[in-house]
Every structure is written in structure tokens, then in C-alpha cells.
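First, one chain by itself: the form predicted alone, in C-alpha cells.
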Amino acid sequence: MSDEALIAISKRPKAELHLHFEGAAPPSFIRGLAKEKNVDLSGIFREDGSYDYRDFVHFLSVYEAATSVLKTPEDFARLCTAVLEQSAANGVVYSETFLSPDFCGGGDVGAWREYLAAIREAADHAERTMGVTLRGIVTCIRHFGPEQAKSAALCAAETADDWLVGFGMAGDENKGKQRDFAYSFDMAREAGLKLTSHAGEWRGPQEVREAVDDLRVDRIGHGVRSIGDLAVVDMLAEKQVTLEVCPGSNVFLGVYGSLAEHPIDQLRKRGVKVTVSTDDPPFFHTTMEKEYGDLARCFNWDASVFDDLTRNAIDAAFCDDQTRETIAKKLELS
């Protein structure tokens, strides 16, 4: 594939459904706001003032002391500010982003309705100004526990309209088990909201077959180990649950040991309906114009597949019918 030919498919229009909001934060805004609160982060950033960790634990630990010096509703408009630039910047139109309450508020319903307030007004100031229309999906942390997972759907379920439109869960996948989470699915189905959970990327094909099965989730964040469970893969196919696929990511943490070694090109051929997302984007240096080149460079992907891969998203997302429709007229998708 040409250089003009990659360029052009990097620069193409974009839907991202796995984007944590506080790991998106660029170091930069982080460390800003830092120095603005005089706190000292030092200890989480490189030379070259990106973050700085060892490994997956690691990184949940630089992840919170990141997000700690977000603290008002005011701190989180700037962030989602600050996060949309780089969404836009690579061509994202559409994008759906996990929210913790746990991070926001406390996990108190009154104190989360400030901060979504605030976040969504700079969210709505971005989609006039930038283009890029984004929702949110609030997510309870794993290694949190079970009970206070079901703190964190109340404020989804208290909280649920046209703009926080799911409920997930993330944190460290090896902490207990997706059934434990149950309840907590369950008041947010109750509310409206669709569901997903992050499965599948450091255990096994079992665990997105848990996820499925225990909580009846939409779609899975990541899923990539389903690959090791060719029953899986074709359960997932049968009942069209979508998986949000980090590649950048799963290479970065070292799920897989190359692009090249990826499954997302075999999950596809294997009719599971498959997307691309960042993750955490700048504590794994990618962008989704980096993902969108690399992704056609190591498995020649030409136009076709990624407009695959975008219907997928949009068909997947968690939002209502009338926004669906108008981000596929701008992505140009029928």
C-alpha cells in the first residue's frame, strides 16, 4: 500500500466507542493542573513529560494519581475540553467515553449530577465548535469491589437520559468475577441503559463468555482472548456483541507481542462485529489516525474494511436512533 493510500485512510472520518475519559487527559493538561493545585506528580511522568509506569498494575496505580488532581466540576469541563481537541484533531466525529462517579462526586448521586453537568456542557460547546458529538457511558471500577459498583449505577441509573446513554465496568480484570457485578448491571438495564464490560483482554475466552452470559452486556471492551475459544468467537458472532478493540493498546501493555500477532484481522474474517478504539491514548502514545495507518499497513486493510469497522461502531453505539442517523450522514455511511 502507498504512503498516499495510508495517509488517506488515517485521515478518514472516525467513530470511537473505548475511551476512557481520564486517560485521555494529555500529560500536558495534567501536569498543568498540577503545578496550578501545587501538587507534585513528578513521579508519573518521563524525561520527555509522558507518563511513566511498568506494567498493567502499574499503570492503573499512575492512572489515579493522574486523575487526582482532578478535582471540581470546573477541572472536568477543561478536561473534556482538552480531550475533544485530540479527538477531533484525528477525526473523530462520534465518541463515547467511560465516566467514573467514583472520580467525580464520590460516588454521591448529588455531586455526580455537577460534574456530568459541567462535562456535558463542555461536551456540547465541543460538538458547535469542533464537530465531534460525544456520549457518555459511566463505568463502576472492578478492583473497587461489588459494593461500591452498585454507588456507581445508581448515579448512572439516577442520571440516565440522550446523553449518558450506558453503563460498564473497568479496572483490573483479575479482581473477582463478572457475575459479582451483577446487581449493578442490573439496576442499569432497569434504567434504560445499555451495557458493557471490559473481558477478555488478560483473562481468558471465559471471561467474555461470563460477561455475556452473567451480565448480558451489548458489547465487550476489548474481548481480544476470545480468540483462544473458537465457541466463543462464534458465540459472539451469533448474538452480533460488538467488541470495542484497542489494538495500540493491547500491544503497548504487552497482551500481544506485535500488531502482526493481533487477532482483530481473525475476529473480523470470523464475522465478529469488531471496532477500533484508543484506550487511554496518551499513556499508550497512540492516536486513531496512528491506530486507522498501522491497522492498514500490517494487515493491507483498504478503505472498504474501515468503513466496515465504522458501520460497526455506529451501529453499536449506545445512542438514540436521531443521533445515529446524523453521524452516519456525516461519516457518509448508508
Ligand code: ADE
The other form holds:
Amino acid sequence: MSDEALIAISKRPKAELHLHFEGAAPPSFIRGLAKEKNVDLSGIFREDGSYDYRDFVHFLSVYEAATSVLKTPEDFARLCTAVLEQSAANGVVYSETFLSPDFCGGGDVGAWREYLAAIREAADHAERTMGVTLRGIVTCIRHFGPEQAKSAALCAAETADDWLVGFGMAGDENKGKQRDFAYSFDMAREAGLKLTSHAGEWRGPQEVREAVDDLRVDRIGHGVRSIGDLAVVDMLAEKQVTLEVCPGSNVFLGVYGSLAEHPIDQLRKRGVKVTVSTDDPPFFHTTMEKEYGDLARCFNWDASVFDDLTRNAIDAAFCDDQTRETIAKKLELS
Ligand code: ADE
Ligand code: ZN
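After the form predicted alone, can we look at the form predicted in complex with adenine?
What follows is the whole complex; the chain from before opens it.
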């Protein structure tokens, strides 16, 4: 593929469905806040200024250390602007982001409302000035356990509306079972929220099946290791459960040795609805433009494949249908 064709693909308008809000914080932003608040975070950065961690579990603890300097609703509003500047610079016109009440008021509904209001105001301003539309998904953290997840679900249920559109689960997939969180997912579903859960990033196909069967999710975060059992792959295709695939994240964290070994192309060819996201872009040294360029180069995907990915993302977005139509036009989908 020519350089011009690659550039054209990487510059396409995009929709991103899987972006951890704190995980999208540029390291310079976190360092700036740490300095303002006199917090010593030098242990989580490399000399070149990037985040420093050894493996996935260590990544989660560095993530939580970085997040610890985000204290007030105003801090989260500033983060929102910094994150959406990156999204807009990468041609993203619609994004869904994972927000954790655990980090925004410790699961207290009253405090959560204040954080959410501040984030929303910043997002509304960014929509007017940068042309990127954001929606929120409340996310419980698996390794914080099912009881804490109930507080997150209650925050989500109490604030569900046209902006706060989903509930999900992130965190350490090797802790507990999907079904341990069924109470929280049921509460969120009853409040009208759409559902997604991280599964099949670290554990295998059975984990993906359990997320679908036990939590009745609409989408799966990652889901790539479903490739180990074609019956699970076919179930995803048949039920049209969309995968939020984050190829650069998977390669950086060592789920796959290289992009060429990543199953996204096999999943797509077998009929699974796949989409592309960055997960925690500065942690994995990626951007949406980089993801698009790398995929086009590695799998020789032409514009029609990216049309399919974009269509999948807009079809599986948790926003209301009026927003979906507006975004489809911006994405140049008919
Ligand atoms: N939280 C932030 N990034 C995550 C990931 N890739 N997997 C699970 N939990 C996360
Ligand atoms: Zn994730």
C-alpha cells in the first residue's frame, strides 16, 4: 500500500468505543497535577517521561497511582479537555469513555453527581469547540470486588440518561468470575443502561461465553481470546455481540507477540462485529491514527474494511438513535 493511501486511511473520521478516561491521561498532564498538589509520582515515570510498568498487574497499579492525583471534579473536567483534544487530533468524532465512581467520590452517589456534572460540562464545551461527541460508561473495577461494584452500579443507575449510557467492568480479569457481578449488571440493565465487560483479554473463550451468558452484555471489551474456540466465535457472530478490540494494547501488554499474530482479521472474516479502540493510549504508546495505519499496513486492509469497522462502531454505540444518526453523517456513512 502506498504512503498516500496509508495516510488517507489513518486520517479517516473515526468512532472509538473503548477508552479508559484516566488511562487516556497524557503523562505530562498527570505530572503537572502531581506538581500542583505536591505529590511525588516520580516512581511511575521513565526518564523519557512515559509511564513505567513491568506487566499487566503492575500496569493496573501504576494506573491507580496516576489516578490518585485526580482529586476534585475540576481535575476531572481538565482531564476531559485534555483527553478530547487527543481524540479530536486523531479524527475521532464520537467516543465512549469508561468512568469509575470509585475514583470520583469513592462510590458515593452525591459526590459522583458532582464529578459527572463537571465532566459533562467539559465534554459539552469540547463538542462545541472541537467537534467530538463524548458519552460515558460507568465502569466497576473487577479486582475491587462485587460489593464495591454495587456502589458503582448504583451511581450508574441513579445518573443514567442520554449522556451516561452504559455500565461495564474493567480491571484484573484473573480475579473472580463474571457472574460474581451479575447483581450490578442487572441493576444497570434495569436502569436502561447498555452493558459491556472486559473478557477474553487475558482469560480464554470460556470467559467470553460467561460474560454473554451470565451478564447478558451487548458488547465485550477485547474478547480477542475467543479465537481459541470457534464455537464461541460463532456465538458472538450469531448474537451480534460487538467486540471492542484494542490491537495496540494487546501487543504492548504481550497478549500477542506482534500485530501479525493478532486475531482481529480472523474474527472479522468469520463474521464477528469488530471495532478498533486504543484502551489507554499513552500507556501503550498508541493513538487512533496509529492503530488505523498499523492495521492497514499489517493486514492490507483497504477503505472498505475500515468502512465496515466504522459501521460496526456506530451500530454498537450506546448513544440514542438521534445521536447515532448525527454521528453517522459525520462519519460519512449513508
Ligand atoms: N483498565 C484500564 N485498562 C485496562 C485493560 N486493558 N484491561 C483491564 N482493565 C483495564
Ligand atoms: Zn480496557
